[in-house]
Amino acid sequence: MKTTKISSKLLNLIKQSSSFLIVGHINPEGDSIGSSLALALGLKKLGKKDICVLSKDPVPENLKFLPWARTIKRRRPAREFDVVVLVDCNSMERTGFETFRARKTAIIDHHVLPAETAKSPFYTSLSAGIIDPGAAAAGLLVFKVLKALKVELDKTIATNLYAAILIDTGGFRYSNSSPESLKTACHLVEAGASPWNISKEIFENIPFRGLKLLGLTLATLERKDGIAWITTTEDMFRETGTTSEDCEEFVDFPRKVKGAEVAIFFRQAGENVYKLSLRSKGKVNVRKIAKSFGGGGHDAAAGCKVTGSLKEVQNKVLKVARKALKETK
């Protein structure tokens, strides 16, 4: 199993602190929610009593089954904490909050750290943390932190961590489904996680309105030059009574198109504003595409926000994607 060095600073910070504010990223998915909850439950086992898990956006419907999910707060507490821990993100901007009242800050994340973030006052004042872009999920890093703290895993912690890894490996189908990911999943199953129950809740529990939205979105499917893309508009949200929460996994559908190396999901997020999800089958680094528009993520999964009319946004993004594809030949 791959060895990731767990900072002694991080372990000592956890041991010596009493109150914790744990925060994930905006538009949370299984890794952000599951990893945050697992860390909170692990700290609770260590005897820490003052723990708050915070999320700017609501917990997605298909993740509300996770142990302790209903305790997640959306309003930032007024009181001060010993430590704020950012999980599955590495910047204040990604949390959706401007500031936190905490004496120290830590990060547990697996995304590439942008150069501008590394130079920011927020990052340079960081107390401790672990950032490993080679990890398939933040859940793997939380697992290692808890193991280093000698926390005994139980069903609640194992369920959250299994969900975190399951989501970020695409149900163990993506290229990051490494021996480490699979071995860790085995440990979690042995600790009480149920692969069938977790998979059923996450992948086979889609609201009817969500499938109606998917139908409208798939009708926009296009393919050209090794790129496949779909679009969800605000009119579609209104027609089906849905929100952005209902289309988190939509980008996986153009990714399935035979011959498509790059998949793009254009989601309208306001007048002349589109949020993009990009996926790659391995040849193209979509993080670089997202970065050219101020976004980020992983080599095979990234996102960004682009302004303009739908046609303008698509033309700009597809142009960059085509160039990236040509560079692989």
Second form
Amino acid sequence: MKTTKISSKLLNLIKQSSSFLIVGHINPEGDSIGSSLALALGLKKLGKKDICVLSKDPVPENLKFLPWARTIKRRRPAREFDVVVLVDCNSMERTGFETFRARKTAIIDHHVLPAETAKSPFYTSLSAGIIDPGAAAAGLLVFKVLKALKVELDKTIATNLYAAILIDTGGFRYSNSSPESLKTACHLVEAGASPWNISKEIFENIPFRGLKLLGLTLATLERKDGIAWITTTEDMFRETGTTSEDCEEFVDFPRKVKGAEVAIFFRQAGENVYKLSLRSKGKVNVRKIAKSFGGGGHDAAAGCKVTGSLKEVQNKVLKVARKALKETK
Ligand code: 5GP
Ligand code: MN
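And the form predicted together with guanosine-5'-monophosphate, for comparison with the form predicted alone?
And the full complex, kicking off with our chain again.
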């Protein structure tokens, strides 16, 4: 079993600091929110008093049940912190903020570090961190950090960490549902996380309007050459009274198509802008496809923004995806 080494530099930094700004990524999901909150709650248990969890974008409706989710701030506090910890992301850009007032910077993340970020002053001045793309979720890394700090898990921490792992393993279905993910989930359930209550809140809780939007979106389903895709337009959002938050899981549907190796979700995000979610069933590295459009993510789940009319965007992206698929044959 592969295990991440928890940097002693990070543990010392945490031990020696007293104020913490914890920041996840834009468009946050369960791993970003759950890991950030679990870290905050764990640090509180260590006696740290000044902790602020920050998220540029609001907490999605179906994650508001997470313990302490309501304490998450959208605006940066004016005061300076000892440490800012980036969780589930590894660049300023992904946090959605330009700067933070903090003496030290740390990262706890499981995304591949882009070469440009590794060279940036932000990264070279980093005080400590763990970046392990082999970890199924940032939540697994936070779990290990808390364990190394000898924090005793309670129901609030366990619930947040379980939600983080549940989301990033697709409900323990993806290839990252490793012995480590499952064993950690077992510890979390023993510590008080309730699998059904958490799954119910996250998966069985779609607003009616969201399913209406899914209906309109599924009507756009197309497939060609092992690629399946769907599109949500701004007109559809208007018609159903929904927002981008209502299509968080839509990309799962083209991935379900038999014979599809690559799934793409095109979400209109402005007059001539589309936010893409890409998924692979294993053969194609969709992070590389997303990277060629300035995005990133994981080998099997990635995203990017592409400008142009819908037709232009689809032509550009499908061409790259087709090429990537051909190269696997
Ligand atoms: P999603 O498709 O669910 O928005 O994102 C899938 C994965 O790709 C996530 O790990 C997310 O962090 C990453 N991702 C999504 N959009 C972008 C983007 O524009 N830039 C980068 N670097 N990563 C992204
Ligand atoms: Mn994650």
